[in-house]
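In the form predicted on its own, a lone chain appears below as structure tokens.
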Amino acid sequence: MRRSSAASKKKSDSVTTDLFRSGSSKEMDRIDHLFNQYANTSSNLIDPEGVEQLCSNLEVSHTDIRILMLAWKMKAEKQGYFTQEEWRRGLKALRADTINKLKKALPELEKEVRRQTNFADFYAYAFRYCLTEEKQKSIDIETICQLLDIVMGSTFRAQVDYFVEYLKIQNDYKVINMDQWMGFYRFCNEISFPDMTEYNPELAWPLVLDSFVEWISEKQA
């Protein structure tokens, strides 16, 4: 009779595990199909066209930061390129194998990528997003304005604002590297602002944040 019970048990199992596997299988299979609506079929890649398409479908314009998370939740090497494999990973993650799945699946990713542990990483990550060139190390101004303000513009967005409009009438930094831009989060997070009573210069801060706070000081006398 134990015989009987333990092979029963593990017929069951085996079942079980068959039908997380066909289930889950269907589900990549539901994925793929997505994939392949805005993939270009030379290159088996969606391309800036179909990540066009995609935030048309989404209802969100391809600068929304949404997006940006998207591509981040995914590990997207290429800005404006998803590969099959990022597509996967991110969907996969998200539980999302339909459009509107996907749709509903975007405030939630929000929340996550906001969350104190999650956002320096996505920080960051956009920076590298934005490096498109072979050994690119720098971001340009402009880029760098634009960047800010859809990342950061939400939750600093003071900082932001005055940071912007020093970067624009500055003449000494024509781009901005990753230690730079990992410095503006980390005076964010820990300089009260207007007053940035803390800011100590003697401490390891970027030049160019040397520069910025002397710069609102003078602006504020």
The other form holds:
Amino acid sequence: MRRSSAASKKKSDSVTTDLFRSGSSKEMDRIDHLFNQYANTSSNLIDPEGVEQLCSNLEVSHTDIRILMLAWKMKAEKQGYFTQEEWRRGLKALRADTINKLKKALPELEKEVRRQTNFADFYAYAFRYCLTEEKQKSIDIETICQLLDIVMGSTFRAQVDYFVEYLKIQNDYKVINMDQWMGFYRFCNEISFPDMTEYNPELAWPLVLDSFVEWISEKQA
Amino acid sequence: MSSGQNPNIVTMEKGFDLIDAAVIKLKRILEGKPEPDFVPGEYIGNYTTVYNMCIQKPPHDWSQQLYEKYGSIFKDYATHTVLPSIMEKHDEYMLRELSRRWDINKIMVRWLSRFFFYLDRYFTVRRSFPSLTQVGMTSFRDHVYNNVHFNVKQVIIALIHKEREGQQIDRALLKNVLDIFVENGIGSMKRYEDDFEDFFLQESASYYSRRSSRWIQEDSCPEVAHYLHSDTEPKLVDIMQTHLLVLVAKQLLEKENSGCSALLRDDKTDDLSRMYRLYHAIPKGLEPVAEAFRLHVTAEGNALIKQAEDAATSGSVEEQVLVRKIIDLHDKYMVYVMDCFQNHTLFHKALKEAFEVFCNKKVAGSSSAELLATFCDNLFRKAGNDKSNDDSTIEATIDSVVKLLDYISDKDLFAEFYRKKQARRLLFGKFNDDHERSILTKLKGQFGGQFTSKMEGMVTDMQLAKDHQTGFEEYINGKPKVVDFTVTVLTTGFWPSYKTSDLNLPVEMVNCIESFKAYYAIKTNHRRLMWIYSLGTCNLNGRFDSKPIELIVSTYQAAVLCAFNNTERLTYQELLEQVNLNHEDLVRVLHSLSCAKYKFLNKQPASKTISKTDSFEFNSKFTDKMRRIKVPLPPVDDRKKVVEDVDKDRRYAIDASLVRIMKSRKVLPHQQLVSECVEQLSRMFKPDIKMIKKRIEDLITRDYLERDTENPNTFKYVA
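Alt. form predicted together with its partner chain, vs. the form predicted on its own above:
Below is the entire complex, every chain and molecule, led by the chain shown above.
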């Protein structure tokens, strides 16, 4: 079936190339063409500059959550960069091979991500996406605050505002790890806010949340 | 004798006449009137009369009538004779009459049922009527007992009351009468219970309620009288206890002058013993007493703590006084537990809980662990000087200290403070090897070898150091002369960590160091010596103008002073370079030599503090009446550091414990993990829950544990 299987070894990621080719090759060509419009020719990656350009063409701010969602869809590994493989993966899944189609696909993408089943995964992804160094396990408070705002700001405005405020004034934690990050997600979903009656510090909530809850209670008193 | 009919037929009238005569005779005998007994012939005759009347053929069979006659004999007697005779009497006389009449009735029943016996053979059986005996007994009950029992009961209770008040009563009579109550139940205890016991118990209840406030004066449990039916006794004891003790327990215990707290306050050990014995009998009766005991001891302990706080001037607590007082408190109340409270576990527990409360309180910023360590330190230091403190007193005090330590939760903190102070004792003071070893042995016995291993190592080091010193002295004998020099080699792991410094030693000292190094290298293999000059002392000869004075100073101080052997005058900076101490240490040293009590150096400018622009000169004019002067360098014993070190060790201990638990359990919910961890560590300290949580999170980050994806409250071990 795949006549052109062994022959086309043009690019380094040739294995997947074949799969894509076997589908609508015209679509893939257009996707590749779009990629080249933003990619840095020497590295063959879309770098931050290219991403900025892309954002402006899509008419979204580069801190908009939808770019993050796009990265998620692409399963992009490195923050600020898209490889060709990732680009192909994402746009193929979105069935977008022009900039306009991509723009139109964004609302649908958002809906998909916000589905309960996907959002936890997306939330975790957002954290990993920000880990820039090889062995890095935690993210500094400043970045966390920005990330929280982007990722959870629209759905859990109050919790995010309070938590960000707390993180900024406390001194115990300089970084947040994945466990604490996910803990906050569970917190938003399981605990009513701002009364927080269901919260029990004797359970296995991360300590930072215990302190957070204590801080709010003191404020409220 | 004969009638118109068959002369052998006994008519009813005839028969009844015979019977009546017999009955009259019987009554007279029973009532004690002069009357000859029945002779056998009469007895048989009576029996035969009845017999004949029963077996006669109708219409002359008089069984029915005989039966009725029998019944009416009793009824008449009861109604016309027995009852009136009882009712006309009062009090004890009434009881006696009742008792007498009852006995009579019993005999009467026996006799008459013999006469009428033939009825029981066939008639009563066939007709399923009550037997003759039953008729007789029932008759008494119905016609006599039922009418008198109320009054009789009143009399009995009055008599019992009399006895309670201390008067003598006829107990045998009471017993007999109460037996009547029992027997009139005819097979059941109901009459006894309803007609007597219930009233009696009720009355007793109110009696004891009224008397409850005076129970302590009475020395014994009121005896339960023997005349009561045995069933009543437990019920009565129950009532007594309920009213005397249980219902008023709270008041009794709290009562101002006689309650438990008051007894404890006034040291009324006899009364307390009595209280124990009484409450011991009630189920759960001791619990409120133990509670009162615990509260009392806690209050006394708290008062001691407060006293110490108030007395603490400028932040320093008189721990000798306080710890002594706490030890005395413990001894005092332990005696109570063993004597008054018969060594009962409830009271041991109460004592323990009380001590655990106040023994863990901070006093003016110092933890109890620290205070106890300081107490020991002073105890051993003074022991050398104070001969009044003989060995057995010291031993006893050591025992008390070990007991107290059991109540303190931060045992590891005590260990650390103790270790630091022990180091100072061993290195600087005179120490008594026996005492040091004694306390360590006892601590080891109570808390395990790991608790004392470092401290024991330190004491052993001192012994080894002596041996080395002897060896060293032999070694240098014959070698070029060096200054007299003693070295103590410390095994690093045992001793607290001390700062080293790159002190530039005066040349004379350098030679000493080198020769010891050489000696040590011969004696041992592959050991590195780290010199802690901050702990050394030096004897210097100060050649002052008026007279030479021997100075006993620390090595640091000696290094600074010796710098002036070659130059008259040195600036701070020059000293800093020459001696190579850090600023903090140099300032301290210079202060002690130029601004304190003895000014061996003159400082320019002559201010009270050292500044980096100062310069110093040897003060040749210095003199003192003493020939030897010891110049103390204030130690930098840092409480904060000890606490920090202990906290660090605790973090490791918690980590180790958590990993150990998870390794064996594999999967465990959060709360269980925390509680098991606390349990494991409780021998040494009480871990802070927050710290445990933090360590768990740290272990998650380090990939030892992970959170269960299904259940975020559970952790899994990551192999």
